[in-house]
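One chain follows as structure tokens, the form predicted alone.
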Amino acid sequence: MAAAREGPHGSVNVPATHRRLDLLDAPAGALEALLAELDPRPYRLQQVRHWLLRRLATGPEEMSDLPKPLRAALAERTVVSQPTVVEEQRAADGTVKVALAYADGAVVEAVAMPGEGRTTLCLSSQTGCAVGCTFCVTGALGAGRNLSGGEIFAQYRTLVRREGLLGSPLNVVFMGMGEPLLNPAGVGAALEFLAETVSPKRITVSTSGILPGLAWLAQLPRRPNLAVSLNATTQAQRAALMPTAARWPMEALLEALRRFPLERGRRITVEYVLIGGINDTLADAARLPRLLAGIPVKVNLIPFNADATYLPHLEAPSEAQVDAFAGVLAAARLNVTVRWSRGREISGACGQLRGRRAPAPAAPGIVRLHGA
């Protein structure tokens, strides 16, 4: 049975019972079909997309340039799913971390880091991580599920609305929980949403080196920046730190980076987490420039962010060792930056995001150096 209400073209039929369409995660063509039924004028779709992706509306009732009957019909037929903020932590440097719970109970964390004239938002792509890097809390907690494009974009929406950042200059980095290139469908959809307001040159996707994912990223018509987590200078060392290296060896990864298409003036960011006594030696520093020869790169050195609960066996390097390592790279004419992570006091720094609060069993075939 349907109830009739007066619409812009007469009555709009709205079924009394229905499953409401999620405006951010609707199947392809579903929103177009619904609007064609309720109000077939073609510009209505652009109006709705403007409110969802640019104004970050939480529902049709906020879409003030739509006719009231159409807003009412959309409100009855659709929903804009939003996760619930279950925890918020703020650091002295202004960094804020939020834990967000989705409808199925999965929890992820996202971070906003204010900078000089521009805030960086760090988003999660999965509810856990199966990659199992031995220096990462998310990996210690185990695998989760992929997030949809709408669920990823909801993190952006939440941070922007809570922090009053609508219209402000932003960077967006996919460096939160999960491996983005193991979730190309969700990340690809989120990139399309973000492209409405954030230039691809201001978006960075970070990967542990998933070669099929790199091939997918390379064929996108509008590519974000690429960051690759290397963290070692030999295959054996990398395989011990990052189990994915056994499947996608470092030599193959470096060759894929040499082939990766880059627009003029853009570089690949190589991320290197410095772990005290493991990969921070001057011999490692001397090998790194030779490995990266022929690849347009900038190197981000990231001193390991310790976690006594989940990663008690690992230590941060000394400041002197970080400086010495960076000095070797600079002498080899590599573009190098030391990235002292923000938000460490609230476990919001690189490798510290949790989501779940208890470790998951190690997956078969994955050796965790800390014995989890």
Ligand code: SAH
Given for the second form:
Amino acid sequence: MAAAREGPHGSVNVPATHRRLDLLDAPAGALEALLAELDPRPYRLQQVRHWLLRRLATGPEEMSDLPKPLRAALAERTVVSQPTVVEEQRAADGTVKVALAYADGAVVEAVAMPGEGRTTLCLSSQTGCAVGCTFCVTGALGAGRNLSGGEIFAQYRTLVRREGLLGSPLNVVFMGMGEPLLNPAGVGAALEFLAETVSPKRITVSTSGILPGLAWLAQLPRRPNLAVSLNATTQAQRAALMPTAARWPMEALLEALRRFPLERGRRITVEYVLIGGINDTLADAARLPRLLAGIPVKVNLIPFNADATYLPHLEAPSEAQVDAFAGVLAAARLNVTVRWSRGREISGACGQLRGRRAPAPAAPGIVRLHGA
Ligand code: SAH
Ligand code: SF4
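Alternative state: the form predicted in complex with the ligand, after the form predicted alone:
Complete assembly follows, chain above in first position.
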């Protein structure tokens, strides 16, 4: 029997027996039903899940403790979709950025940043971003599509396997391409997959302030950390930088942060991209502590990562201005850190990711691999 299926290249006829179940993007109950048919022993499902989520297998062939006939049957009937690494860049500080192409040709980036005793992985949730912040390369690319849970998890799997990080202490941040809270289905599924190996304390979802999305995040049983990109100290300035702020005003966002449920010892990260001459004045710095009063926060100042191609209208702040801004916050007893971009020479390791590969030649200290 042949069934019509909409593929990325239009409608194709695929015989039902040849349609393979995508193990990490299968409809609820589909894997259970398949295993019930192939091998009804109750622990088989656990074994398969263990391989997929803990051992990060890329297919049933790797599931070496399953009986061979079951492995063969699963290999025939299922697949673990795996994006292709189309580019890899390594910075001198150990930061690695990979560009991954999915089956439909969409390309996203994911980054691994080694730190003291713990590597941070930065994942993308969408293939572009409809929010369109004026200072963001992903925003300049325009709206993309949502990534599925399996597609997001594939970024994690790819980085962990390539960098030999299985079993190593990790942080995972949703600070790559896209607005995670405009993709709760994909991000929610990815969070469930990640929950097998990474504590929610070690996961952070960063948002531009999508209020319905915040309500969704607040009710998750295994809530990750929340980071909010504030980036301004007045509603007018924020709406000019972040179109989403017109829809969900800053006052309503701050109110939602006041109400956001926090586990003991946790704080909300407030991200603030410092753009030279725009939102980096000392008047801004003086307003920020008042805005954040009563909210358990840590402030993360991110000096704007300039980009001559996509963001020629904006400039990075001077180091002196960053220090002065941070100083005002610290004097007001705010917990403040400055995030100088990691892997700067690979054009912003995280938070300034681009979906198109740069045509510029590689700078010294960077290895570019094509078609790896
Ligand atoms: N959409 C989400 C997560 C992805 S952006 C969000 O906006 O929070 C992750 C972080 O990168 C955000 O704090 C964003 O403000 C920051 N960012 C975007 N473009 C940047 C740039 N050019 N330089 C520095 N930080 C940037
Ligand atoms: Fe989208 Fe975040 Fe970039 Fe704004 S900063 S355009 S929300 S990815």
